[in-house]
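Next comes just one chain, in structure tokens: the form predicted on its own.
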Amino acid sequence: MRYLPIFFDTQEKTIVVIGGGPAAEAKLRTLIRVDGELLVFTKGPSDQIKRWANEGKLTIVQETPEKEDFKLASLIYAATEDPAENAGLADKAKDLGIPVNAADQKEDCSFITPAIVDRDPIVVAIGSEGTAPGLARSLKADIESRLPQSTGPLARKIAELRASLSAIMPDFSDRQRLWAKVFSSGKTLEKRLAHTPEEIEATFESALKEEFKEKAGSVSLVGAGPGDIELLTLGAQRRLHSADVIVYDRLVSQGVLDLGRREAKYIYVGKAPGNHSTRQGEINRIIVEKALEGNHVVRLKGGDPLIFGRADEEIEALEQAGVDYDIVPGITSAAAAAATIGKSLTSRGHNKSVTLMTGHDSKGFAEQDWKKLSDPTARAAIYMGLGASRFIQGRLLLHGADRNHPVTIVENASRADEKVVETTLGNLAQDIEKYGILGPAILLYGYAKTEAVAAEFLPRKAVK
């Protein structure tokens, strides 16, 4: 991120705009809404700029600005119709240390103005770092259509409620949690924004009463999906937004973690193959302990918590401790991997079932029904299979599986660094080493990548 978005306080500040034509008008359409004083330096103001001046929205100074005029300004907009003049004005402003924007001349700017959706006091700024203003305008139009005009009055009502809340709930984290509940409990954000100030006040009062009830915390076992935040469920997003404590594993992407509250406590309990840094018993202890302290705990697991996520052990620990819990399923990585290669996990006329299996269990390499899996039509999605690949390969070949039975390896399914390797059972272990597959990865046994789909729609790294 090259440009840091910052909301600048314009109250009792002077903003200087130099220019009186279309470029200046374009800047002023936004600036006339701010609280600061607007000085427009131009010898030839447009009719529109004159009308704004007559309405008291700005002051026209019909002369060329001098150095002393620049010193009055907190912000300067160089918006003449002459690029060379704009560049010279920008240089003068920079020499004085005053932030300057030169219209449509990114290289001369010390700041750039975003596309703005104004629902005062709610303001949404959309920037593209000057690379795609047309895209920013399209995004603005979309957000404009989603934010009702009532958003402003709603925000002002919330400001009143915040003032009263500070007196009865001094802890900042407690207040943040309460507001998260107000805006995430049961309804979509769009429906919340459509509420009247009176309705939002009633929701606030209800959440406040609930907050002061004496009760223990709770735990949400949440599936983080395979990594792409677009594959995260709305239920998962709501739990993250209201969590006090987030306990997460190695397979959870940073993009998903970024959706959690900044004030939440984040506890890493990752496990890597051959390096079990946090044992399951310790994880159980952490989530129970944090919930009994009165926190809403999100136990965030990559994929789906109910598929090789050891959720049953955590559920048992919560039930024994009398802690309330709920479960939010996630998109499992096998489904994401199948989508990547353009293959259905079950295909009419080919396989009536698919096996979800793990390469490891509590005793080591996991034994399976190898005879069934050796059938030519057998298909399986193998989790945690990299370290066990030679074991799986040997067992299947021993039970008569065809060495040419297809296997597609999908590493980091759905993520930007996703890698796809096509191989066969006979070459499985060797190709994992050859192509540097480190995981996390799904072994799609019995599946060959659909070439047309991968080539046209999946611009990701594929290795044969």
Given for the second form:
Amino acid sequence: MRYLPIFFDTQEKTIVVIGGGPAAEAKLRTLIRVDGELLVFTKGPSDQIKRWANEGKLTIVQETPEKEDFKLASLIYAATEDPAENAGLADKAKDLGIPVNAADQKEDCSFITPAIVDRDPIVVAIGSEGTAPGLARSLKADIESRLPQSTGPLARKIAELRASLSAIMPDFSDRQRLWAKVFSSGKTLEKRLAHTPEEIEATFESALKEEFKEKAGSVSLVGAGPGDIELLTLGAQRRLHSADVIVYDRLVSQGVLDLGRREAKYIYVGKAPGNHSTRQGEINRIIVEKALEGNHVVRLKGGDPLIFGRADEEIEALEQAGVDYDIVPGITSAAAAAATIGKSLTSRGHNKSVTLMTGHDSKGFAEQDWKKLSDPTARAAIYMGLGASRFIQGRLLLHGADRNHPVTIVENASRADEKVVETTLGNLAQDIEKYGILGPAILLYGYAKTEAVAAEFLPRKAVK
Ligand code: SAH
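What I would like now is the form predicted in complex with ligand SAH, since the data block earlier showed the form predicted on its own; can you produce it?
What follows is the whole complex; the chain from before opens it.
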């Protein structure tokens, strides 16, 4: 490429054109559109040039230009009808170091002018370095027909939008990505440019909204499992690695927390037993607030978030605040406890159902279908059952349950300090005390690790 295409700023510049005939007129047809001041040196201006002068588009100077006149110019067009005169003028300009174009005399030019398609401020310049003007003209005609007149207003609207964008999106590459999105809305050039300024504004605003939505915070309600990190899902790990804020409670093990992103902010929201309702409101507030600040919040809950985890209250708060969320299930402690004792929660030929029940609810000790649970084949995994053990025992015995109905207590299921105690319904409360079970523990009602019903302390079995 011998000629470098550039866009020259003509504002507050003087452009000198020498000549008053068809050659000068041809150059002026483009030049009258630029901002710079036009001085046309000619003793015989054409009618058209006179008209332009009358319209204030140029000034005619009826003299031969002197050196001083040349020095005023930022660009010079030697466009008389005499090639020898043009060559002489061009030499003079070059001596003074001023860029010069000699009409139709490529070798005398220091710059040549392209064919242009003008949709100001969008301008397409087509050059052939003088090799194939016909081809350049046909390209110009093609582009003329394809660039709608609205391209100019469209570009001006974009300039306006760009100004507002840099204030809210300081990062250059973010802005570039956004514009790429805006202009990818049509498949063909025609479709993309057929936007009116109003349409481009709407497309821009929806792209912007989406962009900020991506940036807007979100909450993942993540099951942290019963404690052993081996029991964490890949989804949970992935979210922990990208979290900005990790909100966790008492039942989440240190091993799981250690997998969280180092730079994340860790917020402990351990609920004090018996003081649930006020704390829950506070937790809802924290996760909503942190998400609205633009953070990816991981709300870690022991076991599975949807089992006795009050997740629905958090979900409701998130929905009310319009915060995006997702839920990552986890291994519930009853499943881990069953794995520990090597018993299937549902055994073919024994129990067709298993009850996941809680010892406590919002009103205190939780009432259940005691009659059903007193059946000899009944099985249940009891969460939060330690404090309610005497109540549960009493209710079941009252409804005719067998004192020898087996119960296996699994404390700290899957953790290093896991403890298993096999007992019976009749001895449940006293064995909890006897073996110093402080929790968290699952009471596996109707399950025995061995056939023996005598209480027995079993050493921890490693979870594989
Ligand atoms: N969402 C949790 C349950 C929360 S309720 C889950 O799916 O496991 C809290 C109760 O869960 C505790 O009182 C205890 O009964 C039980 N629990 C939680 N982690 C436990 C663990 N590692 N071992 C035994 N029980 C556990």
